[in-house]
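Presented below, as C-alpha cells, is a lone chain in the form predicted on its own.
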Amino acid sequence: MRGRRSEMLSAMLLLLPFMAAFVLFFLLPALQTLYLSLTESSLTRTSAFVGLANYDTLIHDPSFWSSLGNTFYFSLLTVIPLTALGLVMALLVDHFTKASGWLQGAFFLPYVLPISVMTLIADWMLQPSSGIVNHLLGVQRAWFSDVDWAMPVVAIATVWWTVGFNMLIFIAGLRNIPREQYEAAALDGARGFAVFRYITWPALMPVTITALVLQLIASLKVFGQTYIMTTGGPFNTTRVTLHYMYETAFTQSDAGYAAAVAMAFMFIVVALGLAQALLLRKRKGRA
C-alpha cells in the first residue's frame, strides 16, 4: 500500500506543473470568456450582463456565417492537398537514400520561415506587374484582388510553407514500418504500387488520421495569412471567423461579441475535429 500511495504522490506530482499551466492559461482564460460572451462589454469595461443575447445576435449575424464558410473554403483547400503532399514528400525521401538529407532539408525548409518573411515571398512572386507568376503565365493578373483566386492563391501559400510539419510525421511513420515486412512482400513477388497499397499505406493509417486531424484544426484557425496578403478582401471573401473576431474585439470594440465568436468557433473547432477523428477511426476498423 505504502509503494502504491509513493507512486500515486510522485505521479501527482510530475502531473502538476502541467496541471497548473492548463489552468492558468486555458481553463480560466476559457471561462473568463465564457462569462465575457454571456456580457456587454467593450476592451476596457464590463458591462450588464446579458445572458444568450450575444448568441443570439451571433446566429442571426450574416457577417459570421459569411466568415465561418470562407473559413470552411480555406480548410477544404488546404487539409487533403497538404496530407496528401507530406505524404508523397516523406515517401520521396524514404525511397531516395542517398539524398534524403538535402530532400527533408528542401521541402522542411518553408516551414521554419516566420508568417511575415512567407508572405513576403507570396506578395514578391505573384506582383501583377514583375512578379515570376504572371511572368510565367503570361498574364497580368492581381491576385490578391481577384475574388475567385483571392483564396485558392492564400491557400496554395499556405502549402507550400507548412507542408514540411506533415511531411515530418509521414517520415516518422514510414520508419515505424518493420523492414521485414518488406523483404516478405519482395519474397512473394510484389512490388510497386502493390507494397504501397498492402503494407505501407495500412500501416500509415494512424498517421494518416493524425495528420488530417492536426491539419483540419490548423487550417480552421487560420488568421495570419489572410490577414496579412488580403487583410480580408476583396470584399471580404477572405474574412475568416478569427480576423472578423479581432475586427469585431479590436475595431469595434465590442468585447463580449467577440468572446461570443470566439466560444461558438472553439465549440464548432472541437465537434469538428472529433467527429472527423470518429468517422476516419470507424472507417479504418472497417478496413
Second form
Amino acid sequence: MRGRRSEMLSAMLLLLPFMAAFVLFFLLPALQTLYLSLTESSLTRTSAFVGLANYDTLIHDPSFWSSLGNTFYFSLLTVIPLTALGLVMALLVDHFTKASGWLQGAFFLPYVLPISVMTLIADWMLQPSSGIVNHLLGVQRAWFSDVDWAMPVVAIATVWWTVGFNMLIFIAGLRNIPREQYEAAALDGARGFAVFRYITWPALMPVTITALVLQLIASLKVFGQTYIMTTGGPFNTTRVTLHYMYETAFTQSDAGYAAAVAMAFMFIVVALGLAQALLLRKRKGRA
Amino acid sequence: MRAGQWSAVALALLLCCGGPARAEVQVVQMWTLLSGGDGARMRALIESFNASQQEVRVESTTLKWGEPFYTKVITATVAGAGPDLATIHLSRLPNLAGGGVLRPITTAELASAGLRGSDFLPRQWARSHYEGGAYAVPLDTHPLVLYYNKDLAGKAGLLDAQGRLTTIVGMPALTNAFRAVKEKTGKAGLAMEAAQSTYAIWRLWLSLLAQQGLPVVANGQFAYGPAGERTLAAIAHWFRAGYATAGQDYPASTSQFMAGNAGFMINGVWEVPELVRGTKAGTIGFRYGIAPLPQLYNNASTWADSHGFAIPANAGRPMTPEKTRAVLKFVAYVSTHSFGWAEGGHIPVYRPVAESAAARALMPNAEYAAAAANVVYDPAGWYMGAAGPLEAIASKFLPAPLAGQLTPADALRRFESEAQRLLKKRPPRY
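Compare with the form predicted on its own: the form predicted in complex with its partner chain:
Let us now look at the entire complex, which starts with that chain.
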C-alpha cells in the first residue's frame, strides 16, 4: 500500500514538468482561443461578446472553405507519398546493410534543414529563368505562379524535406520484427516479395498506421511552405487554412474571427485524425 | 583596427565620464521601415542631427517593411512598449490614428519646434490629419512615374527635338508607345512588376480610376463600376500583347529596365537613386528620362504615398513634455534638412525646401516634380494604405489577368468577394 502511494507520488512528480508546460502553453491558450472566438476582437483588444456570430460568418465564408479545400489538396498530395516513400527508403536502408549508414544519412539530411533554407533551395531550383529544373526540362515555367503546378511543387518540396522522419519510424519498425520469423519463412521457402507481403508488411501495420495518422495531422497543419514559397498565390489557390487564419489575425486585425477559424480547424483535424485511426484499425482487424 | 580601438576607448570615456551633463540628454527611440537607400539617407540625417546639438540623441531601429512593421508598432504601442517616434505611411493614418495607435500632435507643440501647417504642401498636410487632429508630420511624397530609356524611345520615334519624351495623352497613345518600342527595337515596351502579390498594378489601377474620377471604395461599397474592369483590361492588354513581360517580380522588372531591355518602366520615384548611381558608376549604358505618369483618361491623377513622422500613443506611458520637445526638435531638423531626402527620388513636402531654388534645379527630380500637384492617396478607410488589408488582397488578384490566369471581370469579382468582409467590419480599436 505504502509502496503504491509513493510510486504514485513519484509518477506525479515526474509528470509535473510536462503537465505544467502542457497546461500553461497548450490548454490555457486553447481555452483562451475558444473564448476569443466568441468575441469581436482586434489584434490586441478583446471587446464585445458576440456569441456564435463568428462561427455563423465562418459557415458562409467562401474564403474559409476554399482554404480548407486547398489544405485537403495539399494533404492528398503528401500523406500517401510521404508514408510510402518513407517505407521504401527504410527498406533500402535495411537491405543494403553495408551502405545503410550512408543511405540513412542521405535520406535524412533534408529533414534537418530549417524551413527557410529548404524553401530557398526549392526557390533556386525552380527559378523561371535560371533554375535547374526548367533548364533540365527545357521549359520556361514560373512554377510558383502556375495555377496547376504551384501546389504540386510545394508538395514535392515538402516530401523531399520531411520524408526522412517517416523513414526513421519505419526503420525502427523494421528492427522490431523478430529475425526468427524471417528464418522460419526462409525455411518454408518464402522468397523476395512474398517475404515482404506476408511478414514485413503485416508486422509493420501498426507503425504504418501511426505514420499515416501523424502525417495526416502534419500535412493538414501546413503553413510555412506555402506561406514562403507561394504566399498563397496565385490568387489564393495555395492559401491553406492556417495561412487564412494568420491573415485574418495579423493583416486584418480580426483576432476574434481568426480564433473561430482556429477552433473550427482544430475540430476538423481532430475528427479526421480519429476517423482515419479508427478506419485503419478496423481494416487491420479484418486483415 | 587601431583607430577602431581608440574610438572605442574614447566612447567608453565619454559614456562613463559624461557626468551630470548626460542626465539632461533626451534619448529618442525611433522605429523605421526605411531600408536600402532610404535607410542610409535617414541614418545620415540622424547622425548629422545627433552631431548638431547636445540635448537630444536619436536612436533608430529598422524593422521589416510592410505588415511586420505595422503589426509590431501596433502591438508594442498597445503594450506601452513602443518607440517615441515612428516613420509611417500617411496612407495608414486612418488605420493607425483611428485605431488609437498614435498620439495627436498639437499646434502649440508643433509651433514650439518651429513647425507650422502652412509650411507643408497642403495635400500632404491634410493627409496627416484624422478627424481634425494632426497625427503626423509629413516628410515626402512618392508618386508613380514613367521612366523611359531615351535610346530605345528615340529609335521608336517617341522623343522631341530636345530629346525628351513627346507628351503622351490617352490610353491608346501610351499603348502605341509601348508597341512602337517593341516593334522598332525588339525590346520590351514596358518593365513593371506584375508577379503575384505585387503592389504596382494596384497602384496603377488606383491612379487610372482616379483619372476617371472614380474612387475604389465610397460609403463602404466598391464604387469603381464597369470602368474598373475596362481599366484593368487595358493594363492587361500590354502584357497579353507582349509589350511587357507578365509574372516578373520587383527585382526582375527593375533589372529589365536598368539593363536597357525595356523602353519604359512604371514604378515609384524610389528607383531614382539607383539610376543616378548607375549612371555615375557607368553601369547603366543608356540615357534615361523621367516623366510624370501620363494623363490616360480625364485628368493626370497619380497614385502616391508619403512618409511621415508619428508619435505612438504608448498605453500607460504618456509622453513627457520634455520628450515631446525632443522628438519634435528632431522632426523639425529633418524637415528643414529634407533636401538630402530628395536625393532618394522623393519629393520633399516642407515648402521652404520643396520650393527652394536648389530643389527646383535638382535633377532628375525636376523632371517629375509637377506630379506632386496631381497625387492621389488611397481613399480613407481603416483597411486602406501601404501593406494594409485591402492592398494585400488586391495584390493577389489584380496581377492575375496580366498573366492570362483570370479574366479582368473574374479577378475583380474574386477581389470583391474576398474584400467584402473588410468593408462591412467595424474599424478595429487597438
